[in-house]
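Just the one chain here, the form predicted alone, laid out as structure tokens.
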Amino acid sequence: MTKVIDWLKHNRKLMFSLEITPPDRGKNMDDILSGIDPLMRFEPQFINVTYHQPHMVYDEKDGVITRRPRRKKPGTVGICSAIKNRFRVEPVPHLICGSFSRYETEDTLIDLHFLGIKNILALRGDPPPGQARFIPEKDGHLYACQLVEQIAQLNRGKYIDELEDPFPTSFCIGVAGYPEKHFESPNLDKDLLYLKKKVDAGAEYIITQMFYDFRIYKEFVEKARAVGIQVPIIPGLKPLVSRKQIQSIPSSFHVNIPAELVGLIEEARTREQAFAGGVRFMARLVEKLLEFGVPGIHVFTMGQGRAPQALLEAVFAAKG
């Protein structure tokens, strides 16, 4: 089984990976998998599968109010297994701090290990809908660096409870980085110190939040190196090809959209012109990243394959 860090160290070919989101409860998983099919000709080495914290709902019956968790997007582990079987591509499940105690985290890691999954992206995760700040589970992790440390300990055969002759796991651990800082951090310098804690705890590579300005990524890498972060930093990209995305992406992901890209979308006369302009802009961004010598390209699909497919077609055509 291939680990992300092994690919980055030992393969000359640029690493290309995708990220998908599980379907909402009650939806068909085949819709998600069929969206991957057109992208398989670009030979992604890894496919990330996101995980979503449940939010609490309150039910009233006979005057009694009960509180229960409701998970909108279950199925991360099952989809990872389906990806391995259907596409013969290594899945990278996201594992979050939210909604997990340390014991539940350990159980999940054991399940993933038994499934032969070798890669994990360790995240704190966002607060669930309707909750202003992140609150960990009782005996859970408040910070992603604590989750990374637990995974690294398990890789050394150290479980929460002392066991006789325990087996060690062998997970490759990735983490998230924020070129424009995490929205909760006061500034980028402070955010980079948190990122270094994750690397020091055992993270072997970083995937960035989406960005739309090459300069932002370049300066982020330079600042990360300056504080001692030496692991590979893979740029994460989300094609922006519509007016609706100009409104939703900055507010949802706390990123800036360059004026040039906004102009291409807003001044387009049709949706198809906006789509084509956005794809051209993103393809030029990828070209700059490749010239800079990035270790890989990670594409957020959000379950929508048309824009990622158009972007990859443009990129691979340019590469010949």
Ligand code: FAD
The other form holds:
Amino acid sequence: MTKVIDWLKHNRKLMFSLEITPPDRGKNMDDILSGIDPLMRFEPQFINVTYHQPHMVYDEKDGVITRRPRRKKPGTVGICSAIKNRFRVEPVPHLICGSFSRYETEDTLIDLHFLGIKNILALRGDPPPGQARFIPEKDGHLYACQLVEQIAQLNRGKYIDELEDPFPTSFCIGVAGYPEKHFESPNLDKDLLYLKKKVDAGAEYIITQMFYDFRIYKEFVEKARAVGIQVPIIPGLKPLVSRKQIQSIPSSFHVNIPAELVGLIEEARTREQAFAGGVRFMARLVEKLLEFGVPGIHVFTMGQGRAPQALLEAVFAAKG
Ligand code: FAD
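Condition change, the form predicted alone to the form predicted in complex with this ligand:
Full assembly next; the chain just shown is listed first.
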């Protein structure tokens, strides 16, 4: 089954997907792919590949400063193709609004369609480092719901320009959801209304931002259902296994870390103890999610092979 939604609808097995990030410009793609090699024995059905906006670089010559955009992590589409060839697993490229005009989006969608890619996670993208707020490209999208709409239109054979006998694409569209609300949103209720807009525009499932408290996910799903969002909501999970992450995860992703997990990590005498405590905590969280009946789990690896591997070992050992 090549589409996420088909797997979710027709397969009784829990869906399991991984998320990876392309290497920095100039680095080898093999390092990233070998990093997930040990995770392949857990048989992910999908591997997501993130997309990154360029940030601005400033050059000075003869007292004149010029700005040029520079993408630190190019290669999303190429890695997707490599994943298909190397692992025979369906890739899910992320596509963002940032840095794309609508025509560039259309061109990328055509590339992906020609590569036989059937899934896209449609996102707005974060403002690049050093930029306080998101600024769309001229003639680009301001919100992810507009990108979803464009992909859905292409699935109906509607291109930006009127074309003679246009072929329709056939993408399954996923979007992001935020159990603790998106950081720019005034409150969760408002955020959920915008999430519903993405679903109404054609998103067929949601992957959540990471969270560390089961109740937060459960309440999010209940509130989403209450506002009429009926699509599957897949929990996104990022193992937290070190002191450094206690600071970096909340500041980068705007999520809360429960006191119990902070205590486990801070009170550990060694790094290994902290790692083991973090993995045990995450495995219990996954257990609760499975009991609740989640449609799948999505693990953010972000180049971090060891922690996801330990988590998956704990989860799959418990499941038998
Ligand atoms: P939107 O859904 O557009 O929401 C952005 C903000 O605008 C929210 O505050 C929302 O409430 C508000 N909003 C939405 N629609 C409207 C509207 N119609 N009117 C007014 N306000 C509105 N980032 C990357 O750069 N690359 C990636 O590959 C990537 N992958 C991710 C994967 C997952 C699973 C998740 C959860 C996030 C990912 N992100 C990625 C981060 C994401 O791009 C950022 O969180 C971004 O700031 C918001 O993206 P979005 O698609 O949720 O945006």
